[in-house]
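One chain is shown next in structure tokens, namely the form predicted alone.
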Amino acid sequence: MSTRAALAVASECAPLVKTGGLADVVGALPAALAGQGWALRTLLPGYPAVMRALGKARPAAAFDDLLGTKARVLAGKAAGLDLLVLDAPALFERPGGPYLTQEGRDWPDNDRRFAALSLAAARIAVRGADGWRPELLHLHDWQAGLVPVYLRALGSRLPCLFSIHNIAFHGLTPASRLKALALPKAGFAIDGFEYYGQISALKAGLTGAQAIATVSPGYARELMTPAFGMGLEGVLQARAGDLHGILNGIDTEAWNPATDPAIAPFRGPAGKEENRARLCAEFGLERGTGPLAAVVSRLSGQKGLDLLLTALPGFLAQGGRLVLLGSGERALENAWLAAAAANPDRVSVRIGYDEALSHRIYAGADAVLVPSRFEPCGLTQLYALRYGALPVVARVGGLADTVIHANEAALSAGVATGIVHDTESVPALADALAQLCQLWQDKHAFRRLQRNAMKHPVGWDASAPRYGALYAALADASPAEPP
């Protein structure tokens, strides 16, 4: 099988810089995409711990005005990944993270700083970086949105596929900017990247790219309907022929139970006993008489979290437990704070993210909590099954796509992986919760389920070749490029 190249444009990439699941798939797809006889280079932005990571890296292109400022892309390897680093300090050599200042609000230039990732992006595929040039390029929210229009504008007939992670962030500016962002005037309207009278990135990359994926199938039924396409189901509804949903996997190797340095591996459900012991102490909860049940998340409205609160007391009365690990809207934080305070052997909060804990509450949990509202695939459920911490999710998008509801039918069968509840539903939630006691309760069975979620498949196997097949059908439908 010969190689052909791709680029990926991203604004982070596990495990080198991360804010959610976005992250884990851009790190993961080039391995995955390897075994389809595809090379992904991955272009990201010179964050300090990019910068860090890169260590030894070569010069493969200059800009000596992008966007108003000098930039020059490093080519080199980290963390196993064949990465292309846009070195701007101007924009990106800053404390803070990705997207927010320390004290959690929005970069003010942030519609700078993703234009000139996705303008340097359009350059590389158009001129080259290091003598290498892709055959399409794989965009990955709106942060990367602006690719298409700045191919066009260099003459460029390169396939664009456009990767939605998450349909509620636009990336909007308001249209005094199309200047400053070397836009040019005729992509602002209804059928370009104009938004209600505002430019949006997102949109650019929907109306720009050659085809659109999503990451569940379930979700990209979802984004054609007002309730979930915020706005844009429109545009999406247009281009349904193009929309791809495509189930997100996970790294199996990252994420392996029986070698994973960050726990006491185990093989099985019995394993678990030790870690539930070790994260009960670790998080200082008292063993209980009903499930230890786990968060791990953004806190955010999204995420369903408020309903969590309001149906946390009937959960504990029937002899739950409960850690949560995750970082968010201060009102939340706050809030589960206090609901820790009230309940100290019971409820522990961690506000933050760290990658080992997160790997030690899967192993301890025996379930794990995802009531979002909405949810274009979800990570969480995935390392939960794999880890045999029984899913209780959600009934929308890639919720519904993963786990299989333990109803009488799937029960009977020895199909069950998990528990799936009504959104945006206090009583459904609750019920979900009692269930996952009842079914506690039962050790044989609850075990039975747990060796169900160990098995069931979570990597790329399925989703990688799916996605090489749609790269060779956009490469190949493409006009050849100048050299």
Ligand code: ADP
The other form holds:
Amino acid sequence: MSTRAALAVASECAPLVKTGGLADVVGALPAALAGQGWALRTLLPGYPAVMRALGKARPAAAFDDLLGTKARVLAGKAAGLDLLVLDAPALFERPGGPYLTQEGRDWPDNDRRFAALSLAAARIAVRGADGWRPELLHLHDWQAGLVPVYLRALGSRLPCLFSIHNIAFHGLTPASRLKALALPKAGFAIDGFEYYGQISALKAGLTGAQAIATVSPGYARELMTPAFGMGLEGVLQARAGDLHGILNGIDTEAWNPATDPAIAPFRGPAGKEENRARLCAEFGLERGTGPLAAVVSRLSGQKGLDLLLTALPGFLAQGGRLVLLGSGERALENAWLAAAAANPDRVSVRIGYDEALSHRIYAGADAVLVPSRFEPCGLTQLYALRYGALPVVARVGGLADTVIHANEAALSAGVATGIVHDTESVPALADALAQLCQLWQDKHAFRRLQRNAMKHPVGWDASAPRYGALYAALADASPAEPP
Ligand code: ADP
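The form predicted alone done, now the form predicted together with adenosine-5'-diphosphate (ADP):
In what comes next, the whole complex appears, and the chain from above leads the way.
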């Protein structure tokens, strides 16, 4: 099979820089697509962590003026990824996170930072880097949304696939920034990137790309409704024929309970016992007379963890135990710390971000709770399935697409992999937790559910060919570029 070239553009990429599921997917797609005949290079901002990981790199392009700053593009490899890194110290060489200062506030120049990333991507695609040019661009979330605008301004019609990982983030900035971001005035229109008087980088991607992908079929349908479209449902309805819902997979090598160095490795549910005991000890929890549930999550309104706080006493009264690893909104962090303080042997909370601990949690927990209000795909329930922790999830987005609810039919057919409950409802969540407690009491039946979960395919085998076919259709349909 001959190999075709594509450029991915993203603001995060695991394992180099990660704040959520976006990074996991951007990090996993190159390997998934290699098997489909596509060689992906990934363009990332030169944050300190990325520059450190890049090590030996060669200059592949240089810009004397990239939105008012000097920048270069470095080419190199890190963590098995073929990277192009935008080395623009004025924009990316700073402490803090990719989007936030150390105090947790948005960087005030985020619009310029990611517009520069997008402009660099367009210049690379048109003029090449190191003599290399892609046939197609895969743009991830609003941080790469302006790429089609800059491409067209450079006279290119190279095809773009724009992926929505989370439509909650619009990349808005005032119209007065048009000139500073080198955006054409003509694009500031209802069918372009204008959004209620502001510039929206997300809308630029949605209107400018030849096709749009999102991370589950369920979320693709939901996005076209007012309840989930976050004001862009009309734009997505207009592009319904170009919108593709393709489920995310996970890296089944890095997440393999049989070989995972972070845990006591296991091949079946019985092998989880050791991990469960260790987890209880690590978190200072009683073994309990009910299931050990876990949450690994950003603490934000999206994730429904305020609903879980309300349902928690009933679950604890039935013998349940809970560990939570997460960070985010201060009010939620404090509410969860208070719940742990009130139930010291039964609830334990770790505020922070800790990848290795997340592995130990998935390995030791009986169940993983994901009561999200909306969830484009969700990865936590996929890790949970792989590690035999039953996912208890809201019936929304990708959660509903990946978990088979333990109703009577699924139980008797032997295919159930978890519990699915109505979204945004404390009574429904409480019922789901009660069902979890009841299922857990029958050890034999619970083990069967765990075995089903562990067998459920969660890798890229089904989705990689869909991306491959979409890439090929887009590239084949595009007019030839001038040399
Ligand atoms: P989102 O992208 O909305 O945050 P996903 O479920 O798609 O949600 O992906 C979340 C990813 O981040 C998963 O890999 C999960 O294990 C990881 N994660 C979230 N919070 C933490 C944390 N505090 N520590 C370690 N890993 C975390």
